[in-house]
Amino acid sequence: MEKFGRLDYLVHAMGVTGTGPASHVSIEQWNHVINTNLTSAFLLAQAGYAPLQSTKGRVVFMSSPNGINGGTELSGPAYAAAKAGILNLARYLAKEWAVDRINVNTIIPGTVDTPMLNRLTETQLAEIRNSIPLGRLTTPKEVAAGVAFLCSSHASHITGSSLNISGGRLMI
């Protein structure tokens, strides 16, 4: 706001996975992941809504397949919570915020090819690269392409909804 004096786009793309299995979990891991992932999307989304409201901005936040199947013990309990969250908030804001005509949606990507892959090894990556119909991980570039699209004019009576970018790893 200060260099701009606007805000037209609004774009929280930032997380942590946790581990599973529940049962091992504790309630300081639930809430790192809980609050990096969802909390830290609420806060930057309520800060943001005044100066959207001048721009009828666009509102794009990053969920996961794991927020709609459920997840593994590789990404963990608060992750998958975390990420369905993020798709309700996204819901919700839209039907609130579609009075100011400010647009909020999701992009779902599939595994995406960035260091936060670095924690698995070689077997576990072969087999999310084999459940994947495309045959491979998503990359960077195909995510902010989604944004960017989300955030264009072409996307101006699209809200309330999931962008899948997962190779067809999710199919919903």
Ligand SMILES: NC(=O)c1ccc[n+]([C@@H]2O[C@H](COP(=O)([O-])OP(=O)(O)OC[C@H]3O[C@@H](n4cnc5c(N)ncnc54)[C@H](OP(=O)(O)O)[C@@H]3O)[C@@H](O)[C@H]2O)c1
Contents of the next structure:
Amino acid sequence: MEKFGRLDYLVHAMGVTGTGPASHVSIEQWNHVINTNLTSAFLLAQAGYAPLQSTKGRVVFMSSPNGINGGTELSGPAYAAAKAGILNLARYLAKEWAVDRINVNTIIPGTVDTPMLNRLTETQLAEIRNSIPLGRLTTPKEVAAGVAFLCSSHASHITGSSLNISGGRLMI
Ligand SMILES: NC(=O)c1ccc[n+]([C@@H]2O[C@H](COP(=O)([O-])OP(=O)(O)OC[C@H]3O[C@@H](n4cnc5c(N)ncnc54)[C@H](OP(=O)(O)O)[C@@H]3O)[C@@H](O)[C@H]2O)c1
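Can I have the other form now, the form predicted in complex with the ligand, not the form predicted alone?
Whole complex next, starting from this chain.
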């Protein structure tokens, strides 16, 4: 706001994974993953609401296949819960803020080639890659293209939706 004097697009693209099993997750770990992935998305959207009202702006959140299929111990229970929460937070805000003409949507990226994957072993990564119907990881550019689409005039009548950019991973 200081630099441009307006806010057209609010994109929440930060996150951290946790780990399982559920029986080993401390309350501190649980809170860290929920706060970083979900609570921060709410607080950012809340902070952006007034300026977005003025511009009839757009909000885009990042979920994950874990938010649909429950995930595994590789990312843990808090990540699965947070990424499921993101989907419904977007739906809630999409309804409440429709009167302001603020569109709120979510992207569900598959396994994207970013530093988030550094925690995985080569074997784990190969297993995931081999299970993706389109045969490769998603690129950050492909996710960015989805964000650009949801922020564009082409998506003017899309709100409360989720866009799956996963090479088919969401189906498995
Ligand atoms: N990569 C995937 O396979 C994948 C799949 C599905 C969904 N996603 C989601 O896509 C989004 C982007 O993930 P990514 O792959 O880009 O992950 P990444 O490479 O690990 O980057 C995570 C980003 O989040 C920021 N971040 C973490 N904790 C933060 C905090 N407490 N305060 C401020 N910033 C913080 C990091 O900033 P610093 O670098 O400054 O720490 C970094 O920019 C996340 O929501 C993730 O859950 C990723």
